[in-house]
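The form predicted on its own is given below as one chain in structure tokens.
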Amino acid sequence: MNDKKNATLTVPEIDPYFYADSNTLNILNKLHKISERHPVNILVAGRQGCGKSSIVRQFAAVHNKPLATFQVGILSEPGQLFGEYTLEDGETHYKQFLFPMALQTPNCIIHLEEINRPENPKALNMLFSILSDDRQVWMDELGLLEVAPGVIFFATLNEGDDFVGTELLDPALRDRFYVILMDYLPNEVEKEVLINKAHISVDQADAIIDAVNTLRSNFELSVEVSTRTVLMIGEIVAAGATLKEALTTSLQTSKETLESILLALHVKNGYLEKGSYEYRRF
């Protein structure tokens, strides 16, 4: 949450190498047209690291709209997005956060990140009124807050085997959203992203994609390599790391699983060098 008193909302820059499938882009264009007639809420669901947050940022950039992002995962009580009581010079004051300002900024894109992961599900109660057709909520501290014209709410949530234990989104809340499903990029697109964004060679990109495909198809290892992770691997390779070093640094898993991954890749592809380590003073 942001609590900057004089914060200003800005339009993000367009990512020249952002890719999404044509169906998703067509739906987003239609939803943008609908938003010009009446309020729209959009839920983007998909596996971790597949570009959900990036597509919200790109949508704001392409349509020249200011963006405000709020982490729902840290909310533990209703109203926490709006502000909090603080003690100043022995007196209690209500400190307004950035969220009310974003609500009242025309054409703002408001991104509610990881909407299914609040510390307390009741913390989302005040969103029901804001996301309804009325688009307003009453707070004793701030009075009547009305959502400005053109504001579009985006919510993102991770779905997949790794997130079975997270809170399911309340059906009544989910019913207020149009839903867009996203997945990882196909290999050829991932390769182009690697070359253009990580600034690596075609051969390096091919080696990374080959290694990633090996991991994604090995169900025994149970390692999910997201598009975000693929880009991280590419960036560290571009900085001069070997593929083994890049994988070791970028894959978030246990030491035992990592050793199994490297062994599997070496056996299958034979291009992961063993290497040796020398300890030096940092």
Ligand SMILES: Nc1ncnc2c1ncn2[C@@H]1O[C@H](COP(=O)(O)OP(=O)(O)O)[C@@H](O)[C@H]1O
Contents of the next structure:
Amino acid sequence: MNDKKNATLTVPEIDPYFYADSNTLNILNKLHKISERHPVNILVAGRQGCGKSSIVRQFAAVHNKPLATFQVGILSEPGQLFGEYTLEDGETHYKQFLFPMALQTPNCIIHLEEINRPENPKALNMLFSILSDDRQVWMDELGLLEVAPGVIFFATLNEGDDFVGTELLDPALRDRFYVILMDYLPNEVEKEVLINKAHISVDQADAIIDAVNTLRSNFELSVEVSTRTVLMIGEIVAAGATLKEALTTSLQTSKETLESILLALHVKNGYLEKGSYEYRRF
Ligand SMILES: Nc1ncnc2c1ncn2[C@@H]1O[C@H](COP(=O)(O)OP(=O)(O)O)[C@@H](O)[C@H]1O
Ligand SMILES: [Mg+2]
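Having seen the form predicted on its own, could you give me the form predicted together with this ligand?
Zooming out: every chain and molecule, the one shown earlier first.
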């Protein structure tokens, strides 16, 4: 994890078809201004696949800043982001990871992914002082680490069935962030993204958006269709799949729910229907 020997921090490429509402963009511009005076922390919350990671990447790309992303969701102990002890020629050495380097890189965008679910909540302890006004942390192994000027911390947080809102995040941590709430794109914009990113026709995009709308508005089915899923559907349709095949392979749901979905969408030959497939050797 993050331990590439010659890891370098790079500026990501701009996504020419990334859309966000003007309110969000205005706020991000203001936060960017503040970051020129002192480091800023921004929490991006929203449902799975709504574009949280993408907006962080796009922010770095547009402002020409290096991006470093760290999976907080898999952390189990406080020092884990910083480095580890390794044994070389019978001697123990402390090997520094990418995180301390990112902290000390001016203007670096540091993305803490899935901050709501570290395996062990104590794993966040060392982040507290870095995100506080002190902007520094002391480590026996590395000495005093100070956050470089212009650094912006973005934390992303998945809201879903098991996690609603930012209130479950440790208040001491939450207090240190500006919050940006995201949601799925409106239909016309999502269609634009679909046509341009999945390379499908306007008619195909319309059919997909229609189906997705039916699913999103049917609460009994309770399937969430994220922007990511919509793009997956689009890509497999672009590769020649029928809408039914695309839905069947892209929606992560039970066979029963899938059957109801296909019925609701009037897609003929339900997934569970027997006898509708010929079996061949693979
Ligand atoms: N607003 C958007 N404009 C264009 N593409 C988007 C947008 N939101 C999401 N996507 C696309 O959907 C996919 C999932 O987005 P991602 O940022 O990984 O979601 P999250 O981090 O919220 O789970 C990516 O391929 C991304 O390019
Ligand atoms: Mg993400």
